[in-house]
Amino acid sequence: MADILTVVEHRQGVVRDITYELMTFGRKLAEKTNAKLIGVLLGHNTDDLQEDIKKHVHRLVVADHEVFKDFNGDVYQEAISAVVKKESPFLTIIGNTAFGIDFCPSLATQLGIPFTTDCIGVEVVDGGIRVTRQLYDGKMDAHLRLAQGPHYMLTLRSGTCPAEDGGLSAEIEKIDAPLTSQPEYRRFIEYVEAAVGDVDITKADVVVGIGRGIKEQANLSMVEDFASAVGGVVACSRPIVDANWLPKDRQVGSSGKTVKPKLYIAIGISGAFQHIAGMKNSDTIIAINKDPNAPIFNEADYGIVDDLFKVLPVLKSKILEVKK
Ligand SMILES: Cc1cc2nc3c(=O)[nH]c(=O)nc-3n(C[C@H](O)[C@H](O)[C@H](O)COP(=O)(O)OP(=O)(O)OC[C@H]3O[C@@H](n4cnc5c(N)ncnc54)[C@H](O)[C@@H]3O)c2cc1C
């Protein structure tokens, strides 16, 4: 069978996590359809990153350009174009990130290949490519055949297949840039850190996530009262930005911040996929639901189905009993 291709997903000289998980996922799926893992790595300057790379791919292609050095994904749609058209790869599986989701749909529109975003499976039946995406918050599955190839695109949820070491020593094949200016109509100007605020919740031991169930403003001070009591910041799921209760910095999840505490307690907060990416990785969850059914219960390694308010409370007086 043709090829898998993934492509490289770096910021600032960094290459992102979600690299090495479609890599893994990558070579797991070659390996079982008897196909070679191609990595495509567009940058400026990258000759440390081609030898973190080339252990994770069969064979790493790289375009090496000053236009690559910052991301501009109109830059990208036209790069991987042309390498996918020289390769003719049968699956390309690239990250369903800002990145990923900035080039890719037009990238696979521009091809005429079956595409489809966001998937958390993806299976290869009678030639054809079958993936899972997950509906209503992720409260159910669906399983969905893409029209017939002979190529296929797709993006791949983060978190869908933790990254393992690939154990592989690439060649590496370096191709002219397959342009060298961006297209006048969009260009980089400057890359613009997020600031940081008076709590950085990524350096914290102890985080306190919060989310929609607290109800009201005015109940953020009993929970700040419980961070305090166990040594934690506060958090919170997005829809608290959204509603102005806590600043954007306090976001945990695909568009705020990611943390890995050694304790994350989720108080009222259901575990939409895009909150679980941010807080996935820490050492210990513990969340407080009502709803026996929240998908933040499929993440924790404690639970407590029950109304949030009357378990604060108690919680708060027996960690101060311990702590006395
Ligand atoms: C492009 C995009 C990006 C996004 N990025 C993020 C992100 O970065 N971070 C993020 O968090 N979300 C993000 N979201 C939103 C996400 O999809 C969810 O809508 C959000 O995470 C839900 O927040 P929540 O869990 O606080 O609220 P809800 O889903 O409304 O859940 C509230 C929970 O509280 C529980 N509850 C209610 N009352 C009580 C009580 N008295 N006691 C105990 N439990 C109670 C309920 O059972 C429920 O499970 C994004 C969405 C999109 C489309």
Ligand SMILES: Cc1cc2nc3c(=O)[nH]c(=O)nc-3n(C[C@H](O)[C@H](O)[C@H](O)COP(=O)(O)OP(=O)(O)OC[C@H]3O[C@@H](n4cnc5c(N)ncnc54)[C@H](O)[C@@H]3O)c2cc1C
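Positions refer to the first chain, counted from 1. The model shown is predicted, which means the values in this text are computed figures rather than measured ones. The term rigid core refers to the maximal set of C-alpha atoms that superpose within 1.5 Å between the two forms. First, how it differs from the form predicted on its own.
Relative to the superposed core, V206 undergoes a C-alpha shift of no less than 2 Å between the two forms. When two forms of a protein are overlaid on their rigid core, residues whose CA moves 2 Å or more are considered shifted, and T116 is not one of them between the two forms.
Comparing the forms between the two forms on their rigid core, the Cα displacement of G13 stays under 2 Å.
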Second form
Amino acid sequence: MADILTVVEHRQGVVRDITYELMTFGRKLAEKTNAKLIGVLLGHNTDDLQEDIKKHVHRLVVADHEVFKDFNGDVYQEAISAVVKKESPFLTIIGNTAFGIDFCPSLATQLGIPFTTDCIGVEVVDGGIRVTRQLYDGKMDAHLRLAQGPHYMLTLRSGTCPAEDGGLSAEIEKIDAPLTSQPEYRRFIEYVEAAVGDVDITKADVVVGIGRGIKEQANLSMVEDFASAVGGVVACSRPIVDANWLPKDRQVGSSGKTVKPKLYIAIGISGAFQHIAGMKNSDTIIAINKDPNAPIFNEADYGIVDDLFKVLPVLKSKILEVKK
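What would the structure be for the form predicted on its own, rather than the form predicted in complex with the named molecule?
Only one chain is given; partner chains and other molecules are left out.
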């Protein structure tokens, strides 16, 4: 079978986490189909990135030019189109992120390649591609066959496959940039960094996530006291941000931040897939919810089915007792 191709997503000299997930997923799929994984790196002064990425792919195609210094979806589309035409991969996988969604659908349309987005599973079946996508707010999995073709393209949801060390040493092939200037109609202006709040939930070892189960803003103080007792920080699901109970930089999920703490405690969170995507790779997950059928329990290592307002005071008391 032809090879699998994935595109490196990076920002300001740092490879994004989704890239390592894609490469892990791509390697595992390549092993099952007796194929190789090809990485594509577009950028400027990318020597350090090359040394990192080559450990995770079998081959690394690099276009290093000033035109790729800052991301521009139209520039990436033209460059990756040229690589796909040359390499003729069986499958091209790109992250289901703002980066990937910017150019991937139009790229697939340009090339006439069967395409879908936001996949959480991919299988090779009878020489074609079958994907798994979620419907109805994550309540149902749909298994879909892409239209038959020699090539396929898709975007993969973040958190689908935990990143693993590749242990490889790829051959690096440097190619000329297929274009040397940004189009007049779309140019990179500046990079604006989001304001950093008083707490960076992505760097915490212990994260206490809260959902609509806490009922009202007045109950936040109880959760903050509990988080302090366990040495953690408070994060939340989207409804808490929508209610203006916590700032956006505390949100965990596909439209918030991705966290990978040693311990994630989900309190009053039902477990919609958007939230799960942002915390499923935590080392240990504990869920507290009075609904025994809450989807969060499918991800949890430990679960407590009870009223959180009864559980938290007892847990806090026991934790402080052990710390003495």
